[in-house]
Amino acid sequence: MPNVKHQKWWGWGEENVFFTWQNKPAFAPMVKRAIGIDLRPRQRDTVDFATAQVPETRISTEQLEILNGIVGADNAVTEDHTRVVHWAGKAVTDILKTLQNRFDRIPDVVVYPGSEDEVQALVDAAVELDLVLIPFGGGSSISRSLQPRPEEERTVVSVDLGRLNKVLEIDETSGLARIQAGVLGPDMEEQLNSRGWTLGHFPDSFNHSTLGGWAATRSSGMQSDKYGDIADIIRGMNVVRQGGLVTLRPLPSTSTGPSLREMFIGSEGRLGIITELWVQVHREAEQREVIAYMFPTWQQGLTAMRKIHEAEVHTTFARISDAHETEFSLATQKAPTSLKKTISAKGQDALWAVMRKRGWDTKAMCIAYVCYEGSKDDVARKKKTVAGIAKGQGALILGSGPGALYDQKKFDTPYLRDFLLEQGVIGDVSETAAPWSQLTTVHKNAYAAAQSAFEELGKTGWIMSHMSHSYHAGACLYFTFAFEISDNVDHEYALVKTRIQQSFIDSGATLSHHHGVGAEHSPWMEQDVSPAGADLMRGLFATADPGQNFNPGKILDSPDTLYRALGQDQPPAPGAQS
């Protein structure tokens, strides 16, 4: 068995890491108000794999012998645990199905190639033998881009790139690094940091996702305001396809027809397997500081975020939570365990009281975090400019204490979903992007769409949002929703999620800013890129992969959409849903 790190088979992240609410005195009352349930102590520390009812592998002896000959017998695995780890990503519905033993179709074998040549041999064999190849990085996808099609009859091979995990070289003059696609975020940063460099790309899934996965799903990291989205960071790549290797050199810019680099970024394994990437890297900053601000209202906070961008203040990130997410954030504060923390907590309560006396509605206030990097003088200059903008929108500067706490806990949020599932609650996300002029409308309509679904289901539900990833023309809005589930969970989840997603399209926003398409978002592709654009993409896939050997059923025309759970074939016409 190869030495490749994976997440636990039954949930997000690592074993023995949990969300705990008992040390957060405001959390249980907030959950009661939001979704109407009383929290119970956690009872599930782990799940015995012996409870998993795993379908048998369908791979033939002849096929397995061929794969063994390519990667070695130790690196072609048909053992049940490994196959289940690779059967899906970590969408909340993936985790729920895993816990309920609802394995629609799992890989028949997991292979771990140790070189680009082995990947090429796997691809050529798959085409010849008519196998299905699904590239696998960290398994953190939440758009259902890793599952085989439920009706797939051919042998399914999960290609785990975890052995391809090295920073191969750094061009220090150009600020470029050549890195293998299977490296996990922390391992890559450790290798870069040891030489004084950083990629600067930190998605929520950072601890459990890979460089190749970021490329394949068109990822965006928390610090994209400074370092760019993954599409900005990638300058070249190697992609293995049937019959040959596509090599794109790390050039600053080219005028060579339609961009092959852009074509492969976000292709989710439909066009081949990404094995190496040339990426932009940066020297580690001399100073880094995260400052928190509290705004009286969401609209004032949004305006401040836009003005920061207009002023060309080069922040590392600037994000603001709406009132609901601010309430949630404050409710996750731990009870003070020292005199210093007790005094700080009392000071915060006193501050809110003063703000109320000054006319603030503390139920409407919105917390923002802005990160600054650079030299000491550069950071001071940026902070001064942003302070002026924030105060111009009525903000209170909370300082670096809350900002540092946010920076430390930023990768922990996904564990909350596992906790909620044990409580009988679905907690999930939908994210989008839109022009600055449309953000308020998108936000309002998403709230209304979620509420209409909650009311139709007769449930008390919760939705909250934050703005992040600023651009010249607009920004990303990231929504989290939660509600108590019943035995009809597939229908309930599909109704809420499709309502929110359709509201994005109806409001002039995109189906996803950085989570990719997969099967989850496939129904909205024609509305997003136009029917003619979708047809062009279908033509590309049909020509590039005539045998449908490369992760079929993703991005377009997925047979396994959320609308299936609603008894529908496709979304309603834009604007037609209630």
Given for the second form:
Number of protein chains: 2
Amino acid sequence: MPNVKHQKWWGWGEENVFFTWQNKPAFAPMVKRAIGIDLRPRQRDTVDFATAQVPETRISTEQLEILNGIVGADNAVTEDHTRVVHWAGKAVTDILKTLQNRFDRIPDVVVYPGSEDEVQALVDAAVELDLVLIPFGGGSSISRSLQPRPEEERTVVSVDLGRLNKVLEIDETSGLARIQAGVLGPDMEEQLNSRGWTLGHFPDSFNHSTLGGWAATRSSGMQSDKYGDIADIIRGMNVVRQGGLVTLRPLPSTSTGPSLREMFIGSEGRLGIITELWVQVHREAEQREVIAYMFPTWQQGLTAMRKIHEAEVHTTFARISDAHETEFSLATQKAPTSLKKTISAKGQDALWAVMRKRGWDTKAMCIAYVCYEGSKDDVARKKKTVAGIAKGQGALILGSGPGALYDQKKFDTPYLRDFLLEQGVIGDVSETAAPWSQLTTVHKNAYAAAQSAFEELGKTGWIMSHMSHSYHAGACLYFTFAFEISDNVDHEYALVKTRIQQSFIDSGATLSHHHGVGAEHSPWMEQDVSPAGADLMRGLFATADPGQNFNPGKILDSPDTLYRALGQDQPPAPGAQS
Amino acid sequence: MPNVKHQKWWGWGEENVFFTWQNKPAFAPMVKRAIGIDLRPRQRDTVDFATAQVPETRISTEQLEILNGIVGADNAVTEDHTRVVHWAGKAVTDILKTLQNRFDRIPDVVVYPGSEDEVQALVDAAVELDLVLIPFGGGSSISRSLQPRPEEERTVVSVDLGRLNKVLEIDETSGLARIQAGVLGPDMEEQLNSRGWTLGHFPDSFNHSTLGGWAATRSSGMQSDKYGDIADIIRGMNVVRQGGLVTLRPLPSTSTGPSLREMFIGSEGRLGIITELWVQVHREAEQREVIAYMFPTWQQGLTAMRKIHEAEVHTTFARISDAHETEFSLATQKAPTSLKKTISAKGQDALWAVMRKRGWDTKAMCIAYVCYEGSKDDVARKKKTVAGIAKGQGALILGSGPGALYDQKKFDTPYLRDFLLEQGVIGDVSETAAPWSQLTTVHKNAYAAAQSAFEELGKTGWIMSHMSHSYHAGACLYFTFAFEISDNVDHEYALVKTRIQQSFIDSGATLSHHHGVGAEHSPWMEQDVSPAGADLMRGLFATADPGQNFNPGKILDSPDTLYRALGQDQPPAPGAQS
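Given the form predicted on its own above, I would also like to look at the protein as it appears in the form predicted together with a further copy of the same chain.
Following is the full complex, with the preceding chain placed first.
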């Protein structure tokens, strides 16, 4: 077995890492208020793999021998645990199905190529033997980019890039590094940091996702305001295709027609397998600081975020939670005195007193975090400009204590989802991006859409949101929703999720800012890029992969849509719901 | 005849605008030194269109009636002058051929659609009647993107977007504007400026190129360091295709699979006709200043430019001329005392004295211009940081006088080319981009390549360069070359130009940073994006345009390559020359 790290087979992340609420006194009451359930202590430490009922591999001896010949017998694995780890990503429905032994269709074999040449041989074999190849990085997709089509009759091969995990070279003059696609976030940063560099790309999935996965799904990290989306970061790449290796040399910019680089980015395995990338790297900043601000209302906070961008402050990130998420955030503080401690400069009681004195509705207030990097002078200057903007929108500056706390907690959220699932609660996310002028509408409509679904289901549901990733023309809104599930979970989940997704499109927002399309968001592609646009993309996939050997059914024309669970074939026409 | 502005039929720009050297005393001696010719006074004020021998239109009465039915008889023009204006762009070889009555194949009709619906009807008619459609903006292409294939047997329709010239709406909250594709730079800026906005996109062709043209050719303006390349500026667009209108709504960022936006950008008419764009617009900066710096050597200047970027100064542009271009720049000063006046703060004599005292080789010195925008404080701070970096590389700060001069002259250069042509001299350009670490090599090799061609031709030739458009990972190098031509000009031009282009590729640089591909650079596509990459793009074009009705022969597989003039079919293999 190759030495490649995997997430737990039954949930997110590593074994023995959990979300715990017992040390967070405000949490259980908040959950009770929000979704009407009484939290029980966590019981599920792990799940015995013996409980899994795993479909047998369908690979033939002949096919397996050919794959063995390419990657070596140790690196072509058919045993059940490995196949289950690779059967899907970590969408909440993936996890649910795994726990319920509902494996629609799982890979017949997992191969771990050790070189680009081996990947080329696998790609060529796939075409010749009519296999289905699905590239696999960290397995953190929550858009169902990794599952075989349920109806797939052919042999399915999961191609795990985990052995291709090296930083190959750094061009120190240009701030460019050549890195293999299969490297996990922390392993890559360790290799870069040891030479004084960083990629600056930190998606929430950072610990369990890979550079190649970020490329294939158009990832964006929480520091994208400074370091760019992955599409900005990638300057060149190698992609193995039938017919040969595509090599895009590292270039700062070029006018070579339609951008191949931008075709492979976001291609989710449909145009070939990404093996190497040239990416922009940066020296670690001299100074870094995260400051927290409390705004009296969402609208004032959003306005401040926009004005920070307009003022060209060049922050590393600037994010604001809406009132619900602020309430949630305060409820997950570890100990009763912890927040007080962290903002001891002002003192929590004093702060609350100030808010009351100002006539704030404490149910409406919104917490924001802004990150500054640069020289000492840069950081000071940027902080001063933002302080002016924030105060102009009525904010209180909470200082760096809560900011530091935010920085530490940032990768922990997905574990909460697994905990909730054990409690019979779905907690999931939908994120989008829209022009600044639309954000208030998008936010309002997503709330209304979720609420309408909760009501239809007769449930007390919860939704909360934050704004992150800002650009000249707009920003990302990230929603988290939760509700208690029943045996009819497929229908319940599909109803809530599709309502929220449709509200995005109907409000001028996109189906996803950085989670990709997969099967999950595929039904909205025609509404998002227009039917004629989807047709052109369909033509691209057909010409690139006439045999449908490369992750078919993702991005466009997915058979396993959420609408199946709703007994429908298609999403409604744009604007049909509202 | 529709009221659409066109350039002169026989050269660049407007009638009655000329380059003049008589008021520039250093110019003629410099030209004598550089390429060994004695300049004569300009004689050519205009060229009588009666001298043009224009091939007759091949359009049938039936076809013309159909087009008349779509755009109206006034807007479907077959008369000679209009067809000649639309037969090509303004590559030096285009102009030469026009003056020599060598019209390989010219459009049979020029149509001026007045709406997106009319464009759709034209596109549909093209497919039904098997016509060739070539979209036309300002006609400023110097990469031969606008000429029909010489062998084209079918009816060729030039689709001039000039009537679609309106700013349709401005989303003031988001800094986004919806603008029709056919608007010329100055007309667009006038409409934006009147409401307090600017696009910030100023390519050298600005006065005679359109927003749609910039999109279709991956343009980059001289202020791209701040405002972005056109690919960054465009956030959404409408593209008319067979099968319907592709609508990409304005989005700050999205993860909808392979980027359709980035496929249409740079597509040069091969994927359809761009009719509308959503673009980022900006408030005009509070303050703007251009400062000139003189560096003792090219290497020190280049290093300073890179360090400006590393220090995250966020300049609007930062460009440096090499020693040859600096010499040229000083030789085009209008009057003997003019430079002295403009840098009177220090005084030119004093400056020269300082340089001599420091032991500078005045033949090696390089002039740089850096543009700053922002608040008064921003500009002051940025200037201070750059001053430190520049001095660290031994530079003298010349102040804002020469900077202002640069800003005024920036759009005049193309007229010089027409003047030189009258003198029997080709003056032309090749530009590229590469990582910072490669720039010195690219520069050296382009010089050597040009020199090798000049020597082979037995000519005294000239080459000069500047660096502009910087990015995190590298920058654009822009070369201008000149030599006296003979009757064998096709061969001479092809030899010099192909040698320089090949040296780019062999040095890790791209075939073009912002001039596009057209027919001119198409032979290097396979070397630039790799053969497998070109294959995928070929597949995209084939699926998008199975009948080859949309500007065929551009970007890939152009029949009219420079290699024809050299009696070869293909460029050499990478690295074969050096």
